[in-house]
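Given next, in structure tokens, is a single chain: the form predicted on its own.
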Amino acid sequence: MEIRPAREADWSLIYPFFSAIVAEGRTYAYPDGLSADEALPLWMEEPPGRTVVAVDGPRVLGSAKMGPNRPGRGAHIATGSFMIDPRAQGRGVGRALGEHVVTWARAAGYRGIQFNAVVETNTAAVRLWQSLGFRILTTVPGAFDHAEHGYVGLHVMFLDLKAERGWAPAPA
């Protein structure tokens, strides 16, 4: 698996799993039924943001977008979002993309990474982020209308990149 910057041509490979994940109604609050043209600017980040893909040969296994969480005086904290093609789940794609975003944010000089809306019932994602050193700062009760469970909480999660603790890449 290789992680590389997303190219314009990758969108046609990302959009099918983007739209399927959104339609599933379990993890993202994007509007249902977005066309490829409507969804494109929501996922393909412009600088200073960045979008990457995890690929195995020509196949896009997943994608992540990252950048400043807020503009101006909040731009020292990064954020990120992740989507994995359901056919590639369980292969370590999410972990690889998560590690990539942490490494990128650290190298870019961000002081931390804040995830604004991790659905509390998405336990695999919550466990993954916690294993990378993120902690749950708060949970906004009932902030996400889950397709199966109704109103569930959204976690705000944070990784302090200036602290000595937390995930770091293995020494080379």
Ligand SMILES: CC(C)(COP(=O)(O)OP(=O)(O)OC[C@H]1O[C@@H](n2cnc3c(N)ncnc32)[C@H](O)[C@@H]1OP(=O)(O)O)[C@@H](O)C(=O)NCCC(=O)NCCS
The other form holds:
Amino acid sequence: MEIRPAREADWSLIYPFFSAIVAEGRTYAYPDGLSADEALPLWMEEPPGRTVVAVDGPRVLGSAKMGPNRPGRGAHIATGSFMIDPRAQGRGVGRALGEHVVTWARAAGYRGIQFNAVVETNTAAVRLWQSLGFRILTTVPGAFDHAEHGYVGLHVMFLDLKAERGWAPAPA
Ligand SMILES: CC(C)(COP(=O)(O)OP(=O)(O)OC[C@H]1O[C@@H](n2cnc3c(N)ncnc32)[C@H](O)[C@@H]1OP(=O)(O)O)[C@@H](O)C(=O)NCCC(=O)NCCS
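The form predicted together with this ligand is what I want next, because the block you gave corresponds to the form predicted on its own; please supply it.
Shown next: the complete complex, the earlier chain at its head.
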């Protein structure tokens, strides 16, 4: 598996799992039923943001986007979003993309990474981010209308890169 910057031609391979994950109604609050053209600018970031894909040969296994969480005076805190093709989940792709985003943000000089809306019932994601050093700062009650569970909380999760805690690449 390789992680590389996404190209426009990758979008036709990302969009099917982007739309399937949104349609599941369990993890993301994007509007339902976005067309490929409507969803493209919401996932394929322009600088200073960036979007990457995890690929295995011609297959796109997953994608992550990252960039400043806020413009201007909030731009020293990064954010990120992740979608792994359901057929490739549970095989380490999400962990590799999470580590990639932490490495990128640290190298780019960000002071921390904030995930704004991690659905509290998304235990795979919550545990993965915690294992990378993120902690839950607060939970906004009932902020996500889950397709199965109804109104559930959204965690705000944060990794303080200045505290030098959390995941770091093994020394060479
Ligand atoms: C959440 C998501 C990014 C995780 O990526 P993944 O490739 O499936 O996960 P990985 O195989 O890298 O597993 C990483 C960790 O997640 C946890 N995990 C994965 N699948 C899990 C499951 N079904 N139940 C519980 N924990 C699970 C484990 O803690 C695992 O740790 P390990 O590496 O020590 O085994 C991915 O499933 C996904 O895209 N889901 C839909 C969209 C989404 O939820 N995005 C994130 C929003 S914050």
